[in-house]
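Shown here is one chain on its own, the form predicted on its own, set out as structure tokens.
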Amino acid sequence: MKTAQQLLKERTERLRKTIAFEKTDRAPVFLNGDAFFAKHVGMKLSEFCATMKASHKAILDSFKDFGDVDGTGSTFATATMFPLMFYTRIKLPGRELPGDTLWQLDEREMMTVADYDTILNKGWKDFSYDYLKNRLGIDLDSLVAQLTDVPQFKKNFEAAGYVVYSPSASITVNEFLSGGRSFPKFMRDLFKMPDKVEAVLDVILEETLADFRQQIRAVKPLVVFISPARGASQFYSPKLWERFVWKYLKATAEMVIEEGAVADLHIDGNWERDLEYFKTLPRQKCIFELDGATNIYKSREVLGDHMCIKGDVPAALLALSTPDEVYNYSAKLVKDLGPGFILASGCTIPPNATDENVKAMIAAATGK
């Protein structure tokens, strides 16, 4: 029987080889979820979201029940962190919502057009601190205090033999404004004041990339998660997408690669129109992480061996189908996508997925 450290080494090497399209014994399988793990261990979502330590324990305990999985996408619930990524409020179970109700982003216009001028005049950091603390009412001191436990969370998973897939994460800068302004108003701004929006995004990019670069140098991750979720091609005209999404996504991915890590591009939504753009990123230095909305076979056809693909067992399949249906879908992906493929759920495992279906997905990769 292999030790946890032998398993960690084996799984890390399997992931490295898969990213590089080298031959492996099997496709890696990673679980990315949050509320699902709370349900799995019988924890109410209000308890799960109460502290990062509580959610970490639930996720780790749950992993031990699922056995031969290569690793995890996250080591704690990120619900309380969402306002720092989307610049909007969140309703949490046990606070604004009943104790076992899934958290919800409460997106509305919290950032005004006048804030664009403030950001241009004072910079992003000064604006952000005041905005998050005083306008959104976020307890930044509590979040920062809890984040000091995150390095230990990673060690706990590794001590159990699991790879922590992406210990560093960021979003693309357009997400800050589209969440803070609200998506409809942000889209309107792109037509009414495109030059000002671009100038603001340039300021945010410069400041956030400088901080993100330092974080990567400190953590030295193999993979860095980048979420451009609401930048999907389906939401923008080609001209707007190239100017307000691709420019910033490309700059972020190139910085990650420059620092020696692999950029995991969390491709929620449909990006099929613009797949060719991704071939301009360095070869085999990115992972194209799909949620089922972008056709995974079309993605492989266009990207070939330029970029590893991860995904995309749909949430509906994990929640509503039979284990045989999940197994057959997952096994077909493993067979058809071949080298350079990581099996995982599309985006995250839904809270109402069944244990049997998640085990069926794992079995399709491990053969057990």
Given for the second form:
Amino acid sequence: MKTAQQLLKERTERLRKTIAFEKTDRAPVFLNGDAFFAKHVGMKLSEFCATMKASHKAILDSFKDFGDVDGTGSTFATATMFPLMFYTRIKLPGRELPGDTLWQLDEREMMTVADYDTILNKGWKDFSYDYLKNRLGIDLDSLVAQLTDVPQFKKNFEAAGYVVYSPSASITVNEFLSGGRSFPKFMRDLFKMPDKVEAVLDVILEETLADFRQQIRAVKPLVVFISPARGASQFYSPKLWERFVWKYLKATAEMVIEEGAVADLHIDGNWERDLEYFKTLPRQKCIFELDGATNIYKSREVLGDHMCIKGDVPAALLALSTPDEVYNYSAKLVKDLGPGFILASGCTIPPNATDENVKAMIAAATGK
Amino acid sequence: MAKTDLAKAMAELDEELVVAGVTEQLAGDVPAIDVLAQLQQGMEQVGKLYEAGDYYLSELIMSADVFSTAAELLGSALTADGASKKLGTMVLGTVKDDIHDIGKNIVATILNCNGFQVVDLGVDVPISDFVAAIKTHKPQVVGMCCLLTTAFDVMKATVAAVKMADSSVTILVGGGPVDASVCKYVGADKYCRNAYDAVAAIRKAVGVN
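Now show me the form predicted in complex with the partner chain; what you just gave was the form predicted on its own.
Next comes the full complex, and the chain you just saw is listed first.
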């Protein structure tokens, strides 16, 4: 029987080879999830969200029931961190919501057009700190204190033999504004004051990329998660997408690659129109992470061996279908898309996915 | 002076020209209901451009904004002209335990622009509120949406309660994780990928071309 360290080495190597389109013994399978694990271990979501430590323990305990999985997308619940990514409030179980209800972003216009001028005049960081603390009422001190445990969370997973897929993560800068302004208001701003929005995004990009670069240098991750969250082609006309999404996604990915890591592009929604753009990123230095909305076969057809693909077992399939249906869907992906394919749920495993369906997905990769 | 082609300006999302055109026509004693009809023609063109893949959600949101600005200018003149008469009614809401509303709001606006009355129940709507709204407003269509997969079961229960209250209503569902399989699971009549699917469905339900 292999030790945890042997398993970790084997799984890390499997991931590394898959990204480079080298032959492997089997497709890697990663579990990306949060609330699903709380349900799996019988923990109320209010307890799960109470501290990062509590959610970490639940995810790690839960993993032991799922056998030969290569690794995890996250080591703790990121719900309380969402306001720092989307610049909007969140409703949490046990706080604004009943104790076992899933957390949800409470998106409304919290950032004003006048804030654009403040950001241009004072810079992003000054504005950001004041906005998060005083306007959204986020307890930044508590979050920062809890984040000091994150390196240990990674060690705990690795000690159990699991790869922590992306210990560093970032969102593309347009999401700060689309969340803070609210998506509809942000869209209107793109028509009514495009030059100003672009100038603001340039300021935010410069400041955030400098910090993110330092973080990558400190952590030295194999893979860095980048979420363009709501940047899907389906939402934007080509000109707007190129100017307000692609420009910033490309800059972030290129910085990650420059620092020697692989950029995991979390492609939620339908990006099919713009697949060709991704071929301009360095070859085999990115992972195209799909959620079932972008056609995964079309993605492979366009991207070829330029980019590893990860995904895309849909949330509805994991929640509503039978294990056989999940297995067949997943096994087909493994057969058709490998090498250069990582099996995973689309986005995250939904909380109401059944254990049997998640196990069926894993079995499609491991053959067990 | 030539009358501004309001429908064209609307379809091209030219807000300044739309505002100028509406102002000009009202000053020239064009009935508000006729001005509204031109704006709606423009919105129909927006819908066609969206369906053709030339417009995207970004343009839909902007078109709704321009339309709302223009409709505000029409104001009370519109009511006096009897333009408040609607082609049909939809009761719309995000089901219980789900607070997401961006998609729902876009659907409501686009339906309004296309001449339908929308009774928007908001988010996190209890089953009993859907049932009560059906009794009060007698809609031809009920729209339900969710972004959470955990809301599928409550959506299913809501569909059943609505059918029980009025078996003649057409029930539409939509939202991020919703697809045809979810529509079947919850027992709804039709899955809508977007706001214009909903427009087509309500047109069919009320027998309007």
